[in-house]
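The chain that follows stands alone, in the form predicted on its own, written as C-alpha cells.
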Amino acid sequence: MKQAVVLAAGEGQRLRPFTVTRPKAMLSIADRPILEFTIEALACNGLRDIILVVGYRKEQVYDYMGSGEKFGVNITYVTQETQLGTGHALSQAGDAVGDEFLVLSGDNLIDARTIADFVGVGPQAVLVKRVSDPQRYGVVNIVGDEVKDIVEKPKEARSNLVNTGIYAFTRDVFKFTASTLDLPDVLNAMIKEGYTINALETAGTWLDVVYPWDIISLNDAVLRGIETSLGGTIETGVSLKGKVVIGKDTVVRSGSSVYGPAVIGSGCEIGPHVSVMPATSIGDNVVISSFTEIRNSVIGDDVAIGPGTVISDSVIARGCTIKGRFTALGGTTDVRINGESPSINVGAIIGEDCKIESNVTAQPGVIVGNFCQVQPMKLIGGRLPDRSLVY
C-alpha cells in the first residue's frame, strides 16, 4: 500500500468558535496543525503519494501543506465543493487514485504506530480501536476478524470497538460512493452486497476532536511524546523541569518556571515570574506577563496575557488580548452543543481576537465566540456569540 487519501474538507460545527475561521484539520495541537501529524504518520510508513480532499477554507491547507515537499511526501489536491459526507468526499478522489489505497481523516490525531500494521493489510479493511465511550462513535460489530456492521452512535453499544475512519480500499468502493454519502454506510452497503470487510485492532494513538475541549486532551497526548529542545534566551534564575520545547527568539525571564511536558513557540516573551505547568502549549509571538500561571491549556499565536492571571484546562485562540488578573479555572460542568450535553471538566473556551479587560472571571465551561469584548470586573459564563460585548 503506497497511496493514501486524506479527507480534510470538513468544517466541524461542534468545534465552534475555532472552526469559524479555519478548517477542523488545521486546528493547532502542540503548535502544529492536526493534519500535519497525519501526514507525518503516513510518511513514516512509506506512504508518500497523498491525495488531500479539501473544501472548507481550503486555502489554509494549501498555504501550509504546499506540495508536501517539506514533509517528504507528494500531495495532490482535489476539492469537495459541498461538504456532503465522507463517502462523497472520497468519491471526489476517484480520478486520482490507483487500484489500492488507504483512506484517513485529516482531523483525527494518529501516530506512525497506529497505522504501521494496517499498511500491510489488504483491502477491504477497517482499523478499529477499543474505547471507554463507544456511544460517541461508530461501533463496529465483528465476528472473528470480519465486520458484520457499523452502527453510528448507538444508545446501547454491543461492542467497545469503534471505527477510526481509517480504511483500506480497492477501486470497488466507488461503486457505492456515488449513492451513499458517508463511509460507514458505504461499508454496510458493501457487506450487504457480499464483500468481506476485515477489521484490524490498533493499540496506537487515535483521538478524535469533536468538541472544543477535546483540543486539551489531544494536546496532552502529543506533549507526552516530545523531546526537549531549547531555543531563544533563558535567563538566569529560570527553572526548567521535564521535557520542554522552547522556540527560537523566545525569552523566558528570570524567576519563571516551566514544567514539562510543555511547548512554548517562537518569538514569545514569558515572565518574569511566570509558571507554565505541565500539558501546556503556547503558540508563537505570545506575551505572558508576570505572576501568571498556566496549566493544562492551549494558547494560540499572537496572544497577550496580563499579570496575575490564572488559567487552567482552557483553550484560548490566536490574537486574544487578556488584561491582568483574569481567572479561568477548570471545573465539572455540562455544556450544550448541537443538542448534546456532555459532562466535562473544562475551564474557558475563547475564540479568536477577543479583548478581555482586567479582573474578569470565567466560569467553567464558558464558550466565548470570536471577536468578543468583555469589560472589567465581569463574571462570564454560558455561551457568548461571535462579536458579543459584555459591559
Contents of the next structure:
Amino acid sequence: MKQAVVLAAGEGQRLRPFTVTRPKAMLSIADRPILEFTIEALACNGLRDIILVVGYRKEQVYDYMGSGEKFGVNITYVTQETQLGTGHALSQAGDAVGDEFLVLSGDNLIDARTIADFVGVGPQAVLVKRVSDPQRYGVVNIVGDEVKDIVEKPKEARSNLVNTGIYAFTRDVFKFTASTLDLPDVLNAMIKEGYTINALETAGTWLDVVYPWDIISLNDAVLRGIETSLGGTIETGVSLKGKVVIGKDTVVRSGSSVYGPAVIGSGCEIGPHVSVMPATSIGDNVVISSFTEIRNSVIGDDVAIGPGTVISDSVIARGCTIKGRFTALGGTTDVRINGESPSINVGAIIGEDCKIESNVTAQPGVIVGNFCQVQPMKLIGGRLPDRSLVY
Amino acid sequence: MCGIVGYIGAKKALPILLNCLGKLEYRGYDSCGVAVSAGDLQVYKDMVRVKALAKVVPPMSGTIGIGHTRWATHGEPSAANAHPHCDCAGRIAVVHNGTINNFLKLREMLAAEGHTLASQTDTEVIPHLIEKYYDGDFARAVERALKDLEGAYTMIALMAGESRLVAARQDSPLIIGIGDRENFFASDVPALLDYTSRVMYLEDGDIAMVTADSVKLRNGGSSIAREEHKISWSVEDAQKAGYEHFMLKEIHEQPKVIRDTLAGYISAAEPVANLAGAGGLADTLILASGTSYHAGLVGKTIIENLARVPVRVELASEFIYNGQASSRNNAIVITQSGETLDALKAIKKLKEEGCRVVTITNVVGSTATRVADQTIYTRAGPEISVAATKTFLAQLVALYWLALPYARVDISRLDSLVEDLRRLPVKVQQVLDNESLIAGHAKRLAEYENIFYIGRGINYPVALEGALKLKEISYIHAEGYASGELKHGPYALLGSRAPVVAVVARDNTYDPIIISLKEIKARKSPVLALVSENDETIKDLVDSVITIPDVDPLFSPVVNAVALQLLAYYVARERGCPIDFPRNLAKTLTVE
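The form predicted in complex with its partner chain is what I want next, because the block you gave corresponds to the form predicted on its own; please supply it.
Starting with the chain above, the whole complex follows.
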C-alpha cells in the first residue's frame, strides 16, 4: 500500500462556534491541526503519496499543508464541492488513485501506531477499535476476521468494535460510491454483493472530536507525547519543568513558570510573572500579561490575555482580546446537545475574535460564539450566539 | 531584467537548467535558451516560455551549462535575440542580465575587426570580446573583456572544452549555490531551492571562476572571499499547493506573513529603525516605486498621524533625476526585491547627500541591504506572482512598527494600537473568508473596460494600489483617485459604463466621501463600496458593498488592500488572464 486518500472536506457542525470559520480537520490540538497528525502517521508508515479531499474552507488546508513538503509527503488536492458524505468525498478522488489505497478521515486523531499493522493488510479491509461506548459510533459486527455489517449508532450494540473510518480499498469501491453517499453504507453494499471485508483491530490512538469541549481532553492526551524543544528568548528567572515546547521569536519574561506538558507557539510575549500550567497549548502571536495562570486549556493564535487572569479547562479561539482579571474555571456542568445532557467538566468555550473587557467571569460550560463583545464586570453563562453583545 | 542560471557538476545539466529557469520566469518570459558543453557547445533558444522550450529542446548530455529567460530591453523578443549568445566560432556562450551602455561602440569596433554579430542585442558583444582576448586562458579573457563594458553586465560565460564557468556581477544580482561536488548560478534564490540551501551573494565587480568542486572569486584584480549564507526559504514557498495561481496563494498567506513580520520585531518600546538626529521621524523622506510606493504613501500618513511630523514620499525613478535631500533627512527606501535599479540609484544619491538610509526589503542579502545604513526585513517569504500582494502588507506592518515608538499619543492609545496590530492576522483572515462574496462582485466588474478607484486620507493610496492590481493582471483600465479630486476632471468620464470602487473608512474622511459618493451616483456610475461592518448609511447610498471587518481606521489600509487584491484577482480570472505572468511585465526591475 503506497497511496492514501485523506478526507478533510467536512465542516463539523457540532463543533461550532469553532467550525464557523475553519474546517474540522484544521482545528488546533497542541498547536497543530488535527489533520497534521494523520499526515504524520501516514508518513511514518511510509505512505508519502497522499490525496487530500478538501471542500469546506479548503484554502485553510492549502495554506497550512501546502504541497506536503514540510511533512515529507506529496499532497495532491481534490475538491468535493458539496459535502454529501464520505463515500461521495472518496469518489472525487477516483481519477487520482491507483489500484489499491488507504482511506482515512482527516478529522480523527491517530498516531503512527494506529495504522502500523493496517498498512500491510490487503483490501478490502476496515480498521476497528474496541471502545466502551460503542453506541456513539458505527458498530462493526464481525465473524472471525470478516465484517458482517456496520450499524450506525445502534440503540443496542452487539459488539464493542467500532468503525474508525480507516479503510483499505481497491478501485472496486468506486462501483459503489457512485450510488451510495457514505462509506459505511458502501461497505454494507459491498458485503451484499459478495465482497469479503476484513477487519483488523488496532490498539493505537483513535480519538474523535465531536463537541467543542472534546478539544480539551484531546489536547491533554496529545501533550503527553511531546518532546522538549525551546526556541525564542527565555529570560533569566523563568522556571521550566517537564516537557515544554516554545516556538521561535517567542519571549518568555522573567518570573514566569512553564510547567509541562505545554506548548507555546512562535512570536508570543509571555509574562513577566505568568504561569503556564500542565496540559496547556498556546498558539502563535499570543500576548499573556503578568500574573495570569492558564491550565489545561487551548489558546488560539493572535490572542491577547490581560493581567491577573485565571483560565482552566477552556478553549479560546484565535484573535480574542481578553482584558485583565478574567476568570474562567472548570466545573461540572450539564450541556444539552441533541436531546442528550452529558455531564462534563469544562471552563469556557470562546469563539474567534471576541473582545472581553476587564473583570468578566465566565461560568463553567459557557459557550461564547464568534465575534462577541462583553462589557466589563459581566458574568457570562449558557450559550451566546455569534456577534452577541453583552452589556 | 532577465533570469540567468548556470550548472556545473556530475549530473546532466539540461534538466537542471530548465527547472531553474522555470522558477525565474517571473523575471521575464519573452524568450529563453540554454547552452550546454560536452566537449562541443550545444545551444538551443527560441521565443517561447521555458515549458515549451523543454518539450522541443534536443537531448544534451553535457554536465556544464548555462540558461537564460529574457525580458526584452535591447532588441525585440525573437529567437535571434534570445540568449545565450555566442562568439564567431560558436565556442563561447554567454547569458547576461543588465544593459550595456557602450554596446554600439563595441559592436562597431568588433565588426570592424571582422566579427559577425547575429542579433540586435547588447549582450552579443560579450562573447565576441572574450573571443578577441582569448589567448589560452578563459578566465583571463573574460576579465579582460569586462574591462571594456560600461553598464550593468551580470553574466555567466561558458566555453567549449573548459571545465569551469566564469561569471561576473555588476548591478544585477547573481548568486552562487554551493552543492555537493556541484555548483550553481542563479539570479535569485528560488531557482536553487530544489538543489541547495547554501548560497553566496556576489557583489558588484566580483568575478567568479567556478568548477564542480571549487569557487574562486576575484574583485579589482585580487582574490577575495564571500560569506556563505544558509537559506531559510523552502521549496514549499515556491509551489502553488492547491491554488490555481501563485497570486491567490500569496494573498492567502497574508495572515501568516503579518504574524511572521511582527515576530521579527521585539516590542513597541524598542525602535526597529535607528534614526539619525534628535528629530526622529521629522522630515523623513520615503522613496519607492510601484506597489512599494503605495506602501510608502500609506507610511506617510501613518507617520504623520502618529508622530505628527511632516513626511515626504517620492517615486525613486523621479527622485534620482531632480530630487532634493539634505543631510538632516532620514530616508526610508522601500524595495521588495532589494534589487530595483531605481531604488538602488536613489540610495546612492541619498548617501552622497549625507542622509541616513533605512531600507525595507524582503530579500536577505540583496543589494539594497548592503548599500543602506540599516535594513528592516519584511518576512513575507519569496513572492512569485508578478503582482505584489503579501510583500505590500508586510511593508505596511514594517511601517506601522517603525512609526509606533515615535507616536505622540497617550499610553493607553498606544497599547490599544499595538494590540490591534497584533490582531490584524485574524482580521485579514476574515476578509479571506469572505472570498466567495468578493468573487461575486468581481464577476460583475469584469465586464467593464474603465474602472475608477477612490479613497481619501490613509485609504487614498489603497485606492491607487487597488487600481494598480486591477490593471496589471486584468488589463482593465483602472485609475486610482483621491475622492476629493474627482471633481477636477474625472467627473467627465463617469457614467453607467464607468463603475467606481470606493474605499470608505470610518475616520475624519467619512463625511466628505459620502458627499463624493452622492455626486458620483448623480452621474449614474455603478458604485461598489468597501465599508466597515454595520455601516448602514453607505449601504443605502451605493449599488453594492463589500463588508470589511472593523479595525482602527489607522489599520484600515491593511484589510482594505486585501479585499481589493481579491477583487482584482477574481476580475482577472473571470476574464481568463494569465494572472501570475501578466503580459509585458516582470517582477524585479533591474533596468531603468
